[in-house]
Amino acid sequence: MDVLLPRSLEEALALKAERPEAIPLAGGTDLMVELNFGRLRPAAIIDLTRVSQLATHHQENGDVFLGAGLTYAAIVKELPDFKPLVQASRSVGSPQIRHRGTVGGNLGTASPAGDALPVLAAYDADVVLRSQARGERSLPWHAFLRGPKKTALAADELILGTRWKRLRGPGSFSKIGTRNAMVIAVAGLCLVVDEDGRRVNVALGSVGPTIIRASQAEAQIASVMGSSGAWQDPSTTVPDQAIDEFAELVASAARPLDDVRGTAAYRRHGCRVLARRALTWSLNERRLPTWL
């Protein structure tokens, strides 16, 4: 096995358009479990912790970047606006696996059980790509995840990062397990309230082949809040019946199956419970606005 240790993200570039066979490696912690129960054995790895171009992040004309080597403690640290992400983040693994996890990981292992997705999939992400010969793409997080460890990135091509257009308004991120650390969801969940858009997005995680979009739940609660004026004055309280019918709605989107980790009926109760907690919560902060 060939490791080659590029400095920069062009010599990154031109690696993999030389060794397209090569996987790229950040944090490790996915690829790492896979060569060491000998799953996997790549004829070459590209090292990319050597990069500083993929461990940044910045915001421009109300857009967010998020480079895909940035770990996930250091998003706890230096992006504590984005809640929803500093949950997620904060639920990843031990402290030492979210010092060297990356969001960028998650991105390319595709695992539906990814706990940052579906806060990428919420945001209604793009997932940024390059490769020496053609540039730069970006392709939306739903086309870029195209099923269980599945995605649209090409041989030749790297992840440089996320970006997203930057909401006004709460959110949260909430997962379901055997225990509160080091855990694999049995469920995931994402809301984000866009209060400009007066739209809910809501994506779930580990509970179908990829992040899936909760779309009927969102728009039944965004109509809800249109009708009874909550949009308008926060103040304004959602029927009880309505918050049930979204909760409903969301575990019915789900698509899981029976595992190891839980039957598909648990995990559409989950669905259920943290879609009825996550808006309470997002309908009280509204009251009281933090987000602002």
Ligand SMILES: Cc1cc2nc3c(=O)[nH]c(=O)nc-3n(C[C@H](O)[C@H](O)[C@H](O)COP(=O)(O)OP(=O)(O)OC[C@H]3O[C@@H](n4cnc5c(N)ncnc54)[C@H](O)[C@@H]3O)c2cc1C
The other form holds:
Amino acid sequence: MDVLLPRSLEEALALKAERPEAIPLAGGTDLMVELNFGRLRPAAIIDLTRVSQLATHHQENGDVFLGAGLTYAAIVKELPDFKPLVQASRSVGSPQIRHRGTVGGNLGTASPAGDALPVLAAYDADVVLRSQARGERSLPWHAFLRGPKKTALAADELILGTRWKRLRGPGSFSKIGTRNAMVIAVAGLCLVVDEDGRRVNVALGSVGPTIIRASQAEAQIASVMGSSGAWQDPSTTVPDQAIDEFAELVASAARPLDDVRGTAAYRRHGCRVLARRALTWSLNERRLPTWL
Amino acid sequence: MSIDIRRKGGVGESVRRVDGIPKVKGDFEYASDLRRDGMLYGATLRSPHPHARIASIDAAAAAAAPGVQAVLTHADVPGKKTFGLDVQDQPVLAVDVVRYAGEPVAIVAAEDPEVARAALKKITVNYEVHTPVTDMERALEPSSPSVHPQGNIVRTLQVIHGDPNAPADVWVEGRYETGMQDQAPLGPEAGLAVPAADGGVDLFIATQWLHADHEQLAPCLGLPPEKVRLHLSGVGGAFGAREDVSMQIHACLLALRTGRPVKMSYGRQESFYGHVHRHPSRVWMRHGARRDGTLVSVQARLLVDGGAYTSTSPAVIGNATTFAAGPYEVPNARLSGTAVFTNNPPCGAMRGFGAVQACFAYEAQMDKLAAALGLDPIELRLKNALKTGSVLPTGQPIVGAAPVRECLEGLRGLPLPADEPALDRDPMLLPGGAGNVGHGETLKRGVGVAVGYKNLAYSEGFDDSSEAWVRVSVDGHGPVAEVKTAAVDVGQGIDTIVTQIVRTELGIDRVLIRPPDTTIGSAGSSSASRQTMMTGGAVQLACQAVRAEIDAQGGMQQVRRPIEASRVFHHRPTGKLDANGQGDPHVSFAFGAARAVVEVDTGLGLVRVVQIAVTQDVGRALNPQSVTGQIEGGSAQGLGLALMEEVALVDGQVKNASFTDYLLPTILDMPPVVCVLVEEPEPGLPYGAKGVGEPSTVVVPAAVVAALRHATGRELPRAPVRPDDLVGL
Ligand SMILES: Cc1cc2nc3c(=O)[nH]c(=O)nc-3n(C[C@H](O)[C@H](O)[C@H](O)COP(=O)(O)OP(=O)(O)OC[C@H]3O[C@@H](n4cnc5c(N)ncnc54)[C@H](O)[C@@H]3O)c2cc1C
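I would like to compare: after the form predicted alone, may I see the structure of the form predicted in complex with the named molecule?
The complete assembly is shown below, putting the previous chain first.
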């Protein structure tokens, strides 16, 4: 097995073009598990940890760019304004895993239980890819994540990072697991409010083959907030019944299965409870905005 | 006898662990670190089926693969084809039938571990697949297929005491279940077998009991006992998992066949298949009492799943049944217990050994009874508490210390942790922890207590003695004491305790522990909370003999040549149970009580355990810090059983053989443990010290689940309790 050690993005892309079978390695927290279990024996590995261009983030014209090589620990430290992303990052693994694991790796693995993914979905993020031959392209998150552990990444491409339009509004990420840390999500939910677009975006993880947006619920609550005047006046009460309805619609968007981590019935129930809580938190926060 | 407990580094002091610094620094050599020049790596082919007949095995392609030095099947086992601690019914390598998924079928030795594993894939086994028996109750039905020719019952026993049909004012009844728990020692099974010039073999091994391994190895290898020598290697935890043989015989067979050292070292996944687990249980109980709370009668039926082979199931069900009435005076009882064979993975020893399953049921019953009578749960327990002189359902009187009352009152005296407002609390300190699932919504607090007990050392007529050798000499730095036993330090700290005992008895600071091996007599197993009393006792006797000789020579200054002595310590003899379960089965008992305070997010069914408090009958704490460590660790393992630890089985297949999905408590799940040591020296044991490893594991699962019942008002008859159970799905 060859281990290739590019020192720049150009070098990395050239290597990937030359050896499309080579597997990129970022933090290795998914890849090394595959190797250790003997499920993967790649002919070559491209270690991206020396490619500093990947471990960056910046904001431009209201857009946010998050480099594929940013670790969860770096996100927690450097991006406190992106609360749902920080909450998701904080929920990942253990300190060791958060110091190695990256959002690019989460995207590369494309597990329905990837904790960064519901956040990117709720932000409506694009995934930015690049190859030496064809240059850069961007895909909406749902076009990139094509199924459980399936992505649209071409063999000669690398993930550069993700980009989304910065939203104004509160939001949160929550993850249910059967222990209080270091656990694979039984259900995860990210809710973000887009004050300017007058939308509430809700994305679910671990309750379907890939990340799910609860679009019916999103439409229902945006319209209730419209007709009740809550968009204009955050102090307007959103009726309990509408919140219940919203929670119910979120639960029905889930497509969970029974497995060793949890039952389908509990996962659906969890989505309902998390939806209700997350919406309530955001509505309360709109009254006393801390996200401004 | 008076002991100078002020002797520096002697008994009674929280002496630092002798293995502490090397372990913390990473210098300690565990069995998985063993290396020899020219060594080969062994690997094991395991059955994918829980029940099948082996029609044929073709190993030719594997044997011909480059780098492969040997491929062995049952035909290559030169001696006895089976092993086992109690009954030798487990094949070294499956002969014609496999009885559980994961059963070893063939072994390979190769130049490198990857080559060895690749060779396994080249072995073709033709299986004729049969329907497995996977449910312990169905195993008892006459229509069930038989796992073994003699049927599906490993052992069944009854304890009849007084008049089991005696009338009572109030009856409560319940059914309870516990799941299959894994010991999850951090060091998976590992050892190195080195062929010797005399045609024998030296095995360096992480085990709990060198001599029990030795007794099973020599016949299978077809060698006289003296040609099989076992040497202890570094043990990374055990908790019962290393009581049964795993890779020992396999490594020796490969070493003897190839003439080269062979190392076998399981990964985590294989470890789940490579050792026995805690017996899952199903228990029915009925308790009758007078209106004032006095217990009149206990009726119980206990069923445990022994899996495919006998292992220690007979003793486990013996314990579960004889302890089924709890640490209470019960004048009338009918307790029946059965361990069955199924095609599930074999079950055997794990911390608490049958007492855990019984306590989970009888303590739930005591809470039910308290509720039915409108009594305070602790009052009800105090009213019926065992004490010295009480007679157990087996007819055995308690002659030693039985501070059940003191344990319960100790708990009652501990202040409850203050209520913490949910508002503005760091979500990390709420149920769900790092998942940020709530801000304190639907939060309910609950408190539960449990008291229980367990036997120390082996029971029912077993003489698990221990031998120690002590030698005192004088060198340029003054006197030095050397000690040798076969006692295994699995991490519990026996080496440190032995050092403390030698210092106390001989007044010599420098104590060297020689590496344990089979050249000395057995120390018995590092299990059943027994090493401090048994090997500690032997070391004390040997020291006293040496001391007498030193005194006879006129004191240490007069000693010219080394003085040595060997002694064997036996516990008091016990007896078998008769047909009605009457007799004198147990040596001595340790009692303990626990109180758990929990918070439940009742919306999501998630839990934060706020505090665990344990009061434990320890006889006398020889090293208080070690005792506290045992109580904390035992509590963590108990909390694991209550909330998350379960080997998930579907049709005999393990579904979570890794730490990804077999969840152990993390530091965010494990609360601070408040420990109170109840010290009432036990007559007849060295320094009056009782074993301390198990009582917390016995009582904590029952206490945690009682607290969950209190918080939610739900029945919760099964551990581990799942979020689904807490929300009522
Ligand atoms: C103990 C443990 C706990 C864990 N807990 C969690 C958890 O709580 N939540 C969670 O979501 N995950 C968890 N994981 C999984 C893992 O940590 C995450 O998925 C993490 O984001 C992976 O990132 P990485 O940088 O380590 O990826 P790697 O393992 O390096 O790579 C993963 C995949 O992405 C590809 N890849 C990486 N970077 C690029 C790139 N720039 N371009 C193209 N392809 C790329 C790799 O080729 C590989 O296929 C856990 C893992 C472990 C071992």
